[in-house]
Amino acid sequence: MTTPSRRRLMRDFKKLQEDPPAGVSGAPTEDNILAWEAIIFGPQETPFEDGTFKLSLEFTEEYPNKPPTVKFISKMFHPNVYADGSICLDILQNRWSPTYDVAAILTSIQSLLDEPNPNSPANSLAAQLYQENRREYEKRVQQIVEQSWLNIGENEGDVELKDDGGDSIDEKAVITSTSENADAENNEGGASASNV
């Protein structure tokens, strides 16, 4: 059944394929256009550089009038990311607009990595270190960047994602890997992406 939200999500996906923003990629799972998986590469010349972070996006039939639920699947240490991976970002809450699409959501989250708002902390330790001990903060971030390489290797099987400066990401590899993960999760009796 095609609904306005599903048609919009197909347009978002087509736009991501035809004109992908630098350093982000996303695709719906094979059997559900309302459930997406995405990858964000850490912005260059930031503590997150070289990180490869996985996210899940859950849309409802109210999209684009209501924002999706977006979470980091990869471990994250950031002032605006909760322990469960949920993201404290104004455009995902009170400043949402139907003009935002998946590409805008992902690029906003990528920008948030290097431009946190420590005055609205989701992780008080990360916010405190960001403000008071930047060296320790960057050390912790480096640990999750290194962990992101291990997790991508484990979760993606043989698929190798490369970031050659953020200009091109192998969309087919991301789509293939997200489909395989969705199949694996469905075969495990509906294990949620946050448990991966």
Contents of the next structure:
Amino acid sequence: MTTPSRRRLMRDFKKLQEDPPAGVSGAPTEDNILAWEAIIFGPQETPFEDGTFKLSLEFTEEYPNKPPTVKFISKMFHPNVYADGSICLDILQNRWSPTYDVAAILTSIQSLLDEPNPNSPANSLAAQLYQENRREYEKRVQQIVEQSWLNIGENEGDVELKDDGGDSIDEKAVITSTSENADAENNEGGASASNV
Amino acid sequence: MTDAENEIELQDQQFKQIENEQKMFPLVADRLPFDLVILDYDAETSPDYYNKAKELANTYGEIRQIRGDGNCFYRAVFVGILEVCMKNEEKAKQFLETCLGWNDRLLKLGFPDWTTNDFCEVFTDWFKKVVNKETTSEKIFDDLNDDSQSNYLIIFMRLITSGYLKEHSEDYAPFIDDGRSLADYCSTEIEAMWKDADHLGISGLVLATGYNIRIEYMDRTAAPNGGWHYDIPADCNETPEISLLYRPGHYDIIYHK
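Taking the form predicted alone as the starting point, write out the structure of the form predicted in complex with the partner chain.
And the full complex, kicking off with our chain again.
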């Protein structure tokens, strides 16, 4: 049965494919429309540039009444990201609105990368370095940017690290593999949605 | 974990517990005899409430309880409107027109187009089946008691409430007392699920839907007309078709004898 949340997630996915915001992508995982993987590219001209950060989004049947649980899978060094990858971002907590969709969530997280809020630190070292020692902060960020390329490869069973920041190749592989599966489900969702 | 994290964790657990307790109660219960309300109060220990309940029982024969999840006002009014529309095809068509019109009105106000269209479409598609009698009363109440279905429809009610307040921002902005903008207030108090409706929410929903309501107050305040009720809007000429019972923090639907 297509519930409104599943139907809405299929539409979120369709929109992400048809009208993709710059620097983010996401897709449901193979057999579960409620579990998504996404990738956020580090915004250009910021210390996060060239990073390809992987995230997981877990939705419930209460989406979009309730926000998904969003976590970085890639290692992150950021004032508002906890050690387990959870993100401290108002729109994912008390300022959530049902009018946000997946694209809005991902682009908000992308802008959070270079616009941290040091007043609600989730990683106190990152918050401290961000305010007091920007050089060291950027060095740490550079480390996780490099690790992000490695993680993408590992997750695809390809441990070989591309030497030229070849993140785009592996990255595409992740997206293509997930979107094919989601397409199949998409048709299913579309068929039942028309019965509503 | 730090103290702050512990505290958040504890809070989350408490919210979860409250939520689970709420979910034991149906979103929209069946119509039951109003006398049940009298049974809630003891003549000895809370005579004020007991007497008010007795008095209301002269006018009202039934009550339909609504789950107390912060959406009760929106849900109660929505169910009240549906019941009117299920009995009166002309009014059903009229309400469908109002709802269809809200799609453009919301977009004009700058609501994000894609998600707004989705909420409007889901709502109007669902409501069209009520208008065209392509559904049964049983199915309607099944949907209303399915958390996911029901709440999707409630968001539409919240969006048009917010829309109405924004269309009349000059009238409503002065009532927001903590220095917030109307847009900010609407996004955190009206559009956000599970937030109780205050007087702005009440007025916004009534005017956005075009359905006047009467609220009977079971708290200790006496209404200006000598009885216990307020009609909204205050200057409406006819007795509203929808009556709600307010008990501190909560609304249910009540039905005239």
